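Below you'll find only one chain, the form predicted on its own, shown as structure tokens.
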Amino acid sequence: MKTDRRMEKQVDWLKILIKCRSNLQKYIAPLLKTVNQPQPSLGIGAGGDTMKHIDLAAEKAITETLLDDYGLSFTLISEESGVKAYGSNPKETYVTADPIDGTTNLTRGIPFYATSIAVSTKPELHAVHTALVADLFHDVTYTAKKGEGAQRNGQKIAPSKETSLEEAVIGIDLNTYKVHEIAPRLTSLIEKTKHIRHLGANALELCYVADGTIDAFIDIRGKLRTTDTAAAWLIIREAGAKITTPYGKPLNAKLDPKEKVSFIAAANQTIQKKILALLKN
């Protein structure tokens, strides 16, 4: 644990995260032009999607950064490349990436993507430490550091204190062949609600929780990857939001491309319980 402190210390991983960020917008800039056109196949990535050029790009800005401008050891857990071991020292520090996350709204032209960086100690979710997660399209960063608080462009950040399910603005996504396995679980929820939305990149709609444009953000498929999460989760419970199992449990898992999660992340708890009754019933 002290080694780990000290790693912490050390290293000022927010500012790095920050380059990060720039780079990647320098690398990806000039591929914006085509992206909507056909693009040749690159295979299959850890994640499990379809690997495009912009996502590859995207990757190799952030372990340039990191091993170019500031010579880290690192292990990066990247939702296109896998796990792979960086420097001398690999198992100091885990990066965990979702390069560009949102990547059909970003080839469609809709105006909804996102990168998603977390930094931690161990390859599990509890340990991240220090988070960013960029919409790439709006200029708008989230930050976020253990203990210290959530940041939108540098401002402070706070939950939305809805308590009316009637009234607040919730996400769900639904995007599965299981529809009709999981439907079942949320009628009476959608029953409730009036103003249901899903904008196709999770892990800004996620930060959309934690700075109260929406009021929750619900993910109960058992689909979306640790690697889409890692850096939201903290950026949620720095903000004061609640992030949980869509059982009320604490919310952890493995930090790999191939790790899935399920969750309910909610302004506050009164509305968060509301949701959770719902979803028993």
Given for the second form:
Amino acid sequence: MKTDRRMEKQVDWLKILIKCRSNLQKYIAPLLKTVNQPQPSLGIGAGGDTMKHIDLAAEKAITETLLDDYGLSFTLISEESGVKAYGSNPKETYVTADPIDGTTNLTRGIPFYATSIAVSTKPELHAVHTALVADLFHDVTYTAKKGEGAQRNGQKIAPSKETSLEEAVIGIDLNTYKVHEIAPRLTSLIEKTKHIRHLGANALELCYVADGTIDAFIDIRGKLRTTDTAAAWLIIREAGAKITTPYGKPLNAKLDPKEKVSFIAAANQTIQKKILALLKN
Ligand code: IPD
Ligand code: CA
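For comparison with the form predicted on its own, please write out the form predicted in complex with D-MYO-inositol-1-phosphate (IPD).
Complete assembly follows, chain above in first position.
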């Protein structure tokens, strides 16, 4: 425990994550010109999806920043390469990354994709202490440090105060072959809501709950990786919004590219309770 606290204090993780983001933007910039053209197959990443050049370049930018710019030792938990230890003390720091969240948006020219990086003292969601999710198209960066609130481009953020389901903007990810099992659980909620959305980069959509852009985001597919969720989990909580399991319990999970989560994220307790009451289990 003492070691964990020392690690958190000695290293300015927020500064390092911001450096990772700017290096990542430099690494992927030359690839953006051709990203919508057919890409060679690079195999399946640790998270189970086909890897693209741009995903690997983004991951390389993160790893090289941590190693070459800061000489750090850490365990990388990434959607692309899986779990890899670097340096002499890899068990003191875990860096969980989805180098590009929303790769399909990026390759199709939909301007909504992000990078997501979380730092923790254990490979566990609850141990995340520093987080960054950066919207790479709009140059908007969300950050959070445990106990110190959440920011959007350095300005403190707070979730919305909306309590009416009818007026609320609610994101729902129904992107699954199991839609016939998932959709019926959500019908009563959808019936009461005028504004349903899904934008295609879940880490960023969670940050939209954190800063009040939308009022809730729901992913109960059991399909979203913890690599996509780790950073936004802290940003949501530090902003003062809620994130629980679909049963209203605290959300925790092992940080691993193969580990999946389901959750309800909501701007405030009133709207969260209304959503939970309408979800069919
Ligand atoms: C994807 C996005 C998408 C969600 C998928 C994720 P990726 O992340 O977050 O919105 O529907 O389940 O895999 O694969 O682009 O990192
Ligand atoms: Ca990804």
